[in-house]
Structures are given as structure tokens and as C-alpha cells.
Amino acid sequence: MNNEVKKRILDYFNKDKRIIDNPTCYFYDLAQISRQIKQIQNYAGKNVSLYYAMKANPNKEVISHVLSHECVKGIEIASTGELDIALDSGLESTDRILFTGPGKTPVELERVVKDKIRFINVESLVEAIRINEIAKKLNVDKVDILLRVNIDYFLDGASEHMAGISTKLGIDQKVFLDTFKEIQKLSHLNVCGLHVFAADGVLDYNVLLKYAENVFKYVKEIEPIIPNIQVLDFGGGFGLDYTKENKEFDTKSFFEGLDKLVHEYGFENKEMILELGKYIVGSAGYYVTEIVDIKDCKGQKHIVCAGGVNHMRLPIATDRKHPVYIIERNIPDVYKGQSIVQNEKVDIEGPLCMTEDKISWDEYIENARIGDLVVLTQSGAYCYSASTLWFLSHPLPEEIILR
């Protein structure tokens, strides 16, 4: 955590000496934000198209932000819901809009096709005879989609995985020629290419890169049957690493072995889609909650904070932890010889009502008293929008924006 973020979170508790009646907050890091899209503009080849996958942080101002860098060609969104968010967050057409995930509603493929929206990444065979028989409706004459398939590839090193297992993500590759023979044959929809995202959370880049040829490979077997492939849609992937580490996706490498690999198989006029979000925001944010009380029972200490998973869920539906600080603030003892954490593993947890209530766990903490600060940094994607936010009705975490 960087000195200048430190003191902006202070300057925003200690501001007049006032009690903040919801000590819980999450900030973002404009610049932070900017200088990772910088790494994509810096490296990627001409034929690669840079969306943002608004999943990963839906605030408007992020959103605004990420919009306001020329290389950002549009926005990914897996609902309606994320389609009028995207509109007033500054997008200002929506054929900058892709549409992704399992489970479409009839009622949203409508308004979609209805808005013109510029590629629907197709999940199964029924989605895309309701996408056709919409049209037919609305007299509209091609809906232009893109094929997801499920890839019979297994990417090691991956946090999450979406393809090579079964799952309700895209359609089997040992049916997909057979499924898309099915949909050739509506006469309302125009196959453009394929959306093939199969792992994220992948720091290492040769990972991605055995993936990329691995998916090269099946377009030139399967060319011969489906001859009009001009988009691959990868998705995201890139990891961002949730240690202290300071481990880094390494772009460059990564867009320069991709650049290798269309050349060696003739693909420069197939455009290249990522869809990233994680990697965009994920280190630009910190979630910053109050110690309210520090207890000791049975030989463990508990840092018990003003927010808990219902502000930030991530770290306990994944297993995983996210770096965490403690800024000093030096509050006025509640009394005499209260409990304080010196140079020992601590869990941090929140109010709830329930042991499993924990932000983090057999944390090492040099110093802690009651009035500090514990910070989650990497806690810009996934992290407030995928909380249970409104379970015991505790005030929701403002989001600061600093620019």
C-alpha cells in the first residue's frame, strides 16, 4: 500500500476529529486503474480488442473511467441490469456491448436485440432459437453472435475454472459441430466467431499462451465447416496476484508470444476480444473497516471490525486472503489495560452474528489496537458488488473515488 493512498484513507477518517457513524468504506484508484489499461495499449497487437467486463465493478465512476481511455473498445455485461448501468456510466452506443453468461432470460435477449447491442456470446442451442425467433418478431433481419464453446483443454495454474470440466458454461466441443450445423440453419442469425474464455487468475503468461495456440489449432480444424470466423472472443484470465509478493501478469511477454502465434497461423485479420476486468481494477481498490472491539478467548485473539463478509465476501467464498495493513489512528483507550494485538496470528472478522464472519485468519499482526484501520488491498474487483450487503441490514460501505 503506497503512502500517498495511506494518508488520503486518514485524511478521510481523522477529517475534523468526527465519529464516522459507518466506519466502512471502499477507495479507488483512478490512477491505478489507468496504469493498468496502459499495459494492455502498451503491448497488444493491432488485431486485439480491449472490452471492460463491468462484472468485476459495476461503480459508475469506475466505469466512466475505464470508458475514458481510447483503447477501451466497449463494455462486457452479463445482465440488463448491467446494460443500463453501462449506458449511464458514459457508454454512449450500445454496439460497444457484449453479452455474456449462462441463463439469458427471454425478456433480456429482447431488449438486446432490440438495442442493437453488438455481439451476443451464445451459451446452448435453445438460446439461440429464442435469439432467432426474436428477430423474426422484431423483423429484424441478422443478430450477429459469437459461439461459446467449452474446449476439451484443462489450463493448470488457474484460480477458477469455466472450460475442460463439465460445467453450464458453453456448448460441449464433442457437440459442437453437430449443434452449430442446428443453428446454420436460423436464418436470423449471423455467426461471427467464437467466445472460447476458459480459466482466470493465471499469473503465469505461458499458461495463457499454450491455451491461445490450443484454441488456433481447433479454428484451422474446424475452418472447413464453420469458413466465416473473423472474432475470437479469450475473455479475461489475467491474474493478479493476492500476496504480498508483488507478483505481476506479465504483459508484454504475454501479447508478444500471441503476435507469434497469429502470424504463424495466418490469423492477422481475426480480431482478438478480451474481455478484462479483474486485471483492471482489482489492485486499484481497498477496502478500509474500523476495529471496534479486540477480544481473547480461548487462547486466540479476534480483531472484531465495523464490516465484515457482508462488505467483503471474496477472501471467505474463495480461501484465499488478501494482503492486509493496519494504520494506526492512536484512539483514547476505552479503558485501562484493554486488549491489544503485539507481534501474533490473529482471525479479523466482522459483526455478524456467525463464526464465519472472517475477512481474514491466522493473520500475522505486528500492532493493533482498538479505533485502527485494517485495509484489504486487491480489493477492487469482486469484492463490494459480491457481497451479501444487505444480510443483517448493517449501512452499506461507501465508495471513494480518488482521483
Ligand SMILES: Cc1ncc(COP(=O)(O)O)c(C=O)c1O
The other form holds:
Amino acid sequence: MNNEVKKRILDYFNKDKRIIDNPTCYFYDLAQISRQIKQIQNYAGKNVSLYYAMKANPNKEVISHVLSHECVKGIEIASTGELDIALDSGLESTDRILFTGPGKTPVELERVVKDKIRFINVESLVEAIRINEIAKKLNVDKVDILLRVNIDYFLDGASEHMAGISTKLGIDQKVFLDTFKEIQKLSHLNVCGLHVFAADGVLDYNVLLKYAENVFKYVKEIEPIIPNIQVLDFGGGFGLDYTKENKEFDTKSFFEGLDKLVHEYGFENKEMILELGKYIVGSAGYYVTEIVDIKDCKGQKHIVCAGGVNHMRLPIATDRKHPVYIIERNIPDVYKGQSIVQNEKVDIEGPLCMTEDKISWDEYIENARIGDLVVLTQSGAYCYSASTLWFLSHPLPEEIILR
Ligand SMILES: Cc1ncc(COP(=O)(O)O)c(C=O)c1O
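Given the form predicted on its own above, I would also like to look at the protein as it appears in the form predicted together with this ligand.
Okay, now the whole complex, with that chain kicking things off.
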């Protein structure tokens, strides 16, 4: 774990030498976010546009920091709630917004048509018809859209699949061309390209390159029917290593490979959009919670913390642990002979009255005592906002920005 971050965490918890009211928090390291964005900036081809998928971390200071990088073209939203947050975080113009996601309500669609966002990523014929009617009602000549297609391709090596299997996302490739023909009749829609996000959490760049090649082949195949494909939106998917090995997605090789494919297929004039979330903010976040109790029950130790799945839901929900570090604090014992952890496997749990409230499990810990801090790294994406924050009404974790 980064020593400077460790020092900042200790300073925060030891301030005023007292036990703080709410011993749970997230730290976000802005310098690490910049490092990730610079990787994209250094290696991406000229026709690649980077958007930030703010669902990964909708903290306003994080968004505003991401937007401060010139190479970030805008924000991908999944709701108009996110649109409001983006506008409140320094996004000065709605034409830097892409709106993706199933189940957009008519009210949301009307709002984004009025706001003239850059693209609505259309997920179904129903959605296309609704947008067309809204545009007619509002006297908007054309709304720019991308059509999201669920391509018949399964990405081996991803942690979550949006396409290649039956999902609610996008339009099934089997009916895509027929659906396009219906959408073509809707006079207020301007189909500018495709949205093809297929899978999340891909650490091996070759997997994404193979998928990109498959998409390019598909585009060549359908171009005689859909002639105006100017944009290919690949969504997100650059993975993050949740082990202490700290392997990194090889951005350089990915973009070199993508560029090669772009030239092979003659797609230099098509814009390639990336809507990255996890890659940009995942490694910048640290969840920290204090150990409140250590219990020994039927031969198994339980570290009980002030925060649990109410602050950090995805590890148990997706069966994927984060790297765990313990920061010692030398807090005086509650009583002599109290339980401690020493070179053993433990579960690390929260304060909720349910046994699934684990933020880590079967975790080998060298030393831990009551009052020490548990730190889960790689916690910048889909952690705070993907948790059951109000369950049992414990205080929300503080969000602290490390500049
Ligand atoms: C439409 C869309 N775009 C982008 C992303 C961001 O993905 P990632 O965090 O893997 O980069 C997601 C995540 O679910 C998504 O649904």
C-alpha cells in the first residue's frame, strides 16, 4: 500500500488523539486518477474519444477532477440524476453527455432531448419510438442516437457480461437489422452509429481486441444496410486486478492493436468512443473502517468493523475480494486478555445483523487488534455508490479527497 496514503489515513483517524465519531471512510487519490487518464492520453489513437462512466464513482470532486483533463471528452450517464450531478460538478455543457442504460423513462428521455445531449444510446425499438414522439412534440428536428446492439460474441475472461448472452441490454443481433429498418422510418432520429459494450472487468487486452475485431467485421457486414455508421461506442470494460499482484491492463498494447485494426478495416474516420469507469477511478480509492471488536466463535475468528456491506457491498455480492491491509494504531485494550488476531485466517465483517455482512473472508491476517484499521484497496469504483448505504441507518462513510 502506498505509504503517503497510509500516512494520510492515519493522520485522519488519529486527529485530536480521540476516537472519531464515524470511523469509516473512503479516500480518493486524485493523482492516481490523473495517472490512469494519462495512460489513455499517451496511447489512444486520434479517433478515440474518452468519456467517464460516472456510475463508477459519482463523487462531485472526483468528477470535476476527471473533467479537468483536456483529453476527457465528456461524461456517460445512466440516469438524469447523474446528469444533474455532472452539471453540478463543473460540466458546462450537455453536449458532452452520452446517456446509456435500459429502462429510460419517458420523463428522462424528454429531459435529455430538451437538453440536447450528444447521443442517446438507444436500447430498444420502444425507446426509439418514444424519443421520436418526444422530438415531434418539442419540434426538435433530429435527435442523434447510437443503437446498442447485443452482438453474438462471448468475451471469455470478463467478470460480467452484458452481451453475447441473453440480457436486457441493447437489441439482440438476431433482430437488429429488422429493428433498424423500423427505426429508419422514424423521421426525428439520426442514427450516427452503434453502441457495443459487451463485458466488464477484462484484464487481458487481447480479449477486448478480439472483440473489437469481431465488431469491425460486423460493421463491414451491415454497412450496406446501415450506411452512416460514424461512431462505435465500446463502453467500458478495462479491468482492474483485485489481488495484491497488482497486474495492470496493458493500455499501450491495447491501443496499438486497436490502431492496427482501424487501419486494416479502413475505419480511420470513424470515432471510437470509450466510456471508462473502473479503469479511471478504481485504483484511486481506499475504503477504511475501524475494528470495533474481535470475536472467537466455534473456532473461527471474526473481525467486526464499524462499516460492512452497507458501505462495501460488491465484494460479497460478486464473490470478489479486495486486497486487505491492516494499519496498527496501538489503541489501549478494552480488557486484559481480549481477543486478537495473529497469523490466522479470519472473516472481516461489519455491524449489520446478518451473517452475509462480510467485506472480506478467509483472509490471512498477520496481526490485528481492536482499534486498528482495515483498509480495502482498489475501492474507487462501484463501491460507495453500489452499496446499501441506508440499511440499518449507520452513518455514511466520509469521502475524503487526497490532493
Ligand atoms: C453503458 C456502460 N458504459 C460504461 C460502463 C463502465 O464500465 P467500466 O467501469 O467497466 O469501465 C458501464 C458499466 O457498467 C456501462 O454500463
